[in-house]
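There is one chain below, alone, in structure tokens, taken in the form predicted on its own.
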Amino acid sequence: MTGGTRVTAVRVHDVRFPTAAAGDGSDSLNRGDYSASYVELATDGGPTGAGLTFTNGRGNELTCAAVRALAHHVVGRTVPEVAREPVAFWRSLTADPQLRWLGPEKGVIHMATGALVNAVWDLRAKLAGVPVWRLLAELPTDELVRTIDFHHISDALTPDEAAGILDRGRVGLADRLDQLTRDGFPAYTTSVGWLGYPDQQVRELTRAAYAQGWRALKLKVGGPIEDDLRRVELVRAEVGPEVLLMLDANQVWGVDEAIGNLAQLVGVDPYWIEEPTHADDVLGHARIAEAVGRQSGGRCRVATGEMAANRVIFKQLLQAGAIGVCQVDACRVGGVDEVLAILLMAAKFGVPVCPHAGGVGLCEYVQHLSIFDYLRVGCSLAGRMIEYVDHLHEHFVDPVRVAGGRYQLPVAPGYSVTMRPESVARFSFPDGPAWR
């Protein structure tokens, strides 16, 4: 690592892609233009750190403004300084005395924090000449533990417990890495079943995905239940009983409504139901988890986390037995530092992590998190997959590589979210050529 590399400026770009017209990304509650608040950390002679937070259309204006409001906490910092005192740096962003009131540790401010923190990790990895997953996997246990803010979660995970998990993760690490290098990381695709797609398009996309080697697919639900049932049965008929089929309601149902609808949907043998109710309803998720487990004979579980704002919400979901799959988002929480806490809590509670991806750059991000989780934390592929959506990867310098339904390990230094300058220029809102 270069000794004194210092951040000299934070540049933020409002980048938006016109996805709404084709129905790409459409679900029960969301339809818009996939967007990214794209952050660049300029340095005094070193590489540029890149980070982003994924949003949807006009929401990008707010996260870009929040990045600018927080940027002074990053400008002037050296990389070694951040590495020496990571929690102090993280808290400078999450506990800004004039901005914390807007969260705390949630929403627009926390998403902007995620973009900045991830950009710092991208910079650290570029200076070390390795991808983020390798940087994390090779860090000493004490340094990883020092990265985590245990405030408000020590009743669920102590530093000693975290150290024990990470130390055990050293055993067999080389063998697990050889396996990933050879076989890749299991994945599932969400591209077949956006809610705005007509049945024939869903059928054609499902057939194409199966032919490409996908054996785990996700379908959006949350419309009229008879439409949901028809579409799910259509996909199941195309792929047969052996393929994993996941359902995603994107929070549209109430608790009792979710339980009633799932009683009709369990007949198609879903592997999980994702976001069956409001993201903050921990006890509601627990009720649904108990009901769907009973309805399905234990075959279906509740998955959630893409909208869970911070490590404290994840702590409660895990303590309450409310989730069977942890779907942490790479930038909705406060970046790599907070993700580490969530991965370790999930490991302690025995819940597999399948991160939320798709959007803009999320697939690029989360491959690093899942690889690290397998190498040092969870140490198992049982129940673990990375989400994949075949949208917008061409705008990144080092896009994800997927073959036969598996992510291939990224090898370029950094966090894989450096955007192509021509894409930033073309899709910057409102002055880029794509928007004029």
The other form holds:
2 protein chains.
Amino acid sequence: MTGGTRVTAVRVHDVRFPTAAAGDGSDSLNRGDYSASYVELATDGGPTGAGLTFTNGRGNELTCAAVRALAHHVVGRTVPEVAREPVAFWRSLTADPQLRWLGPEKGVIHMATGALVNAVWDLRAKLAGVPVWRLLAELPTDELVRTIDFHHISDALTPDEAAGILDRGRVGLADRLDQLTRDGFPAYTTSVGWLGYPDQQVRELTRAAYAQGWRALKLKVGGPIEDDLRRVELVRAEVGPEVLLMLDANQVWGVDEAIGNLAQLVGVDPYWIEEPTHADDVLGHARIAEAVGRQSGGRCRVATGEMAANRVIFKQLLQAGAIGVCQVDACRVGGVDEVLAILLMAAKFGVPVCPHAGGVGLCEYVQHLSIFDYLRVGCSLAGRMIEYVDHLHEHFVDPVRVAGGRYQLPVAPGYSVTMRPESVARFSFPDGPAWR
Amino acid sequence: MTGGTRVTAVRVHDVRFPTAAAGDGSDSLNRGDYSASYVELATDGGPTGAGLTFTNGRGNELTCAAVRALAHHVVGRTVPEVAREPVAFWRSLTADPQLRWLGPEKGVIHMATGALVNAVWDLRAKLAGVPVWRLLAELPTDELVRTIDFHHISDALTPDEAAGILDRGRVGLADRLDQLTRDGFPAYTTSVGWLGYPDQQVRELTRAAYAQGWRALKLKVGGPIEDDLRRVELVRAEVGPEVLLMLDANQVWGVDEAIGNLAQLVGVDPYWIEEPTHADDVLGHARIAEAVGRQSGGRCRVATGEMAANRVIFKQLLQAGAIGVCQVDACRVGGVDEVLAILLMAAKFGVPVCPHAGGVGLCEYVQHLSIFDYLRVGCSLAGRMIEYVDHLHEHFVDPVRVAGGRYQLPVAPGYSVTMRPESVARFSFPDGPAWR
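Which structure goes with the form predicted together with another copy of the chain, now that we have seen the form predicted on its own?
To see the whole picture, the full complex is given below, headed by that same chain.
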């Protein structure tokens, strides 16, 4: 166990795609050039580990710089060393006595932590010759439990409770895997209703999505409420009552404003309201969840998580009954290790996980998390869907494959975020040909 | 109102002091080289605006880089423009459609926001020829209210409620100012009990502090509980029952662990327990507050705030009854504008504000906040103290003056964080003489 592939260097690339001009990805708060701080772990032989964190354009240099600031905790490590003492490794990054002040465990420094931690998981899975979802699903319970830092969450989830969930998850795993291999994993699309699109484009995109098999669609809200209502009613009229419509306000509302607007929007029978208010407002989300549950006769729930900074925020969202859908993001939090904690807390509290995706590489990442969750943690597809946005996949060596509204299981070893070298070169900022 | 001094450039300096080797500032989580991302706003005539954010050493380059990423929102502005539309200015920084993803409103990007916003306040006060505390205390109520972004906090504090507090604060203001001018502002010292100090040094520092007039002392805890108990009992034995002892765990405990350890520590009659658990854990702090109140017969309260990321976290700490002391930090949040919101929310909820200080320049900053709070918001000294740590003040042009355990009122125009040019030069990282 002392040998094994050793990380010899951390390389980080500032990769930016000029998406802002097109209006893709426009919502009530974010209009960006989808970007990635792309991390490569060079090794003394064997594969290269790949990880990334997604950003919205400007500022991508900050997460790149944070990766460099943390890199010394990764260089020189071997995969077996990290696997033997995963919490010690994770804390070397998250509890660095000087860098912790910059978070703690949030924002720039934590997103960089996630990129590095995920790159180690990618390397580990490539060395094992399996995709990350399979690596995780087949790990012994005690090894999975040992991967989680229970510090600051043990009041909500103990190691014994985690082990119990993971042990129960072994039952029927082969059948669930057969089913996923055959049918794929349910998904929904966010490609039809960006705020930057005019009504006619939304209508056409809705028809096209329905024709492609999508039966769950997400629309951005958070503009003037009369515009929101018109667009949502337009889409509902196109698709009929059976299709799930999700609404996403991207945090623009205050708590009372959210409750007031939702009183109107529940008329279109939304399945969830996503990010109805500020990402940090656990108590506000709890109030909104109570109100919208009442307004909708229990049919609409609150979803959030793409900007929930860490496991401590998720813990409270679950403890407070503030969310009915847990939208963990693969790179906002500190990598697979912290996602495990969040998946297990969600399972304990009976809340389905529908990961946040889109951006750059998020779909590639989160498919592994949802598949593992179904195989070993949540063990149900009820209420589970992976977000899907159909852009920028062409830059990955092993892009997601979606058909008939379902993700097909990835089979290549690793975590699926290895970028094509020509894409990295072309879109490197500011010196790549796309930016010169 | 369209003229006025215009910001022509933002300069940022990576200034680091080699404090780690001395054990100063060592607590259960942080051992650092106290540092500042020091911001200067060059203008087209007139004074230079100075702001800073404190960091713990490594990573100071990240907050410097974040200042550069945000600087274009400040360059070209005039002070009257900002004063006319303060929320629009503040949101240009905090809701930048690309940079917001890196927070939102937390960590590296928000600390850089604070440095820039505070530099504008420093410039404004210098132009007015008054210290920031006086500028704020003398502003009309409507102008103070217009400075606050009520978005995401109006469920806890409305503009009308804020105006009511500020209007009432005009009554008796002159008397309170006379009193402060005469007596200074109460303080406590954190210089006696860093974890890095051996018992004998703690004993000697305690005696020296008592002899200097200090009647409120803070000790770091969060090591092995038997060591914590021994050190705290040692100090209590030195100073007797009348001196206030505050304990600071710097987030190392889990929620249940905090409750268990406090059951033992309440025996030394601590006045507060600071940061008993993770900074983001509003619900955890609320549980601990309930428990320690019960354990101590209501004599010990929970204090936190130095790592509370923004007004939304403070809002919830107050709504949940999680804190009995509000320890806002001058540069963790987004500058004076956001501090105003936090002071007013604390006043509404009846919680005294005792700002976090220490580090580099924090004492210089927060004296203005506490003085303003007393003059115009909280209007009481009951339970109010400013933290004081006696190092690194010599690097400031107008350092804090503390005598007999009380801050003396600063009189120089500005926000008191203008650094001596020779200090900036000497401690610039990595090229200054102190680091070469």
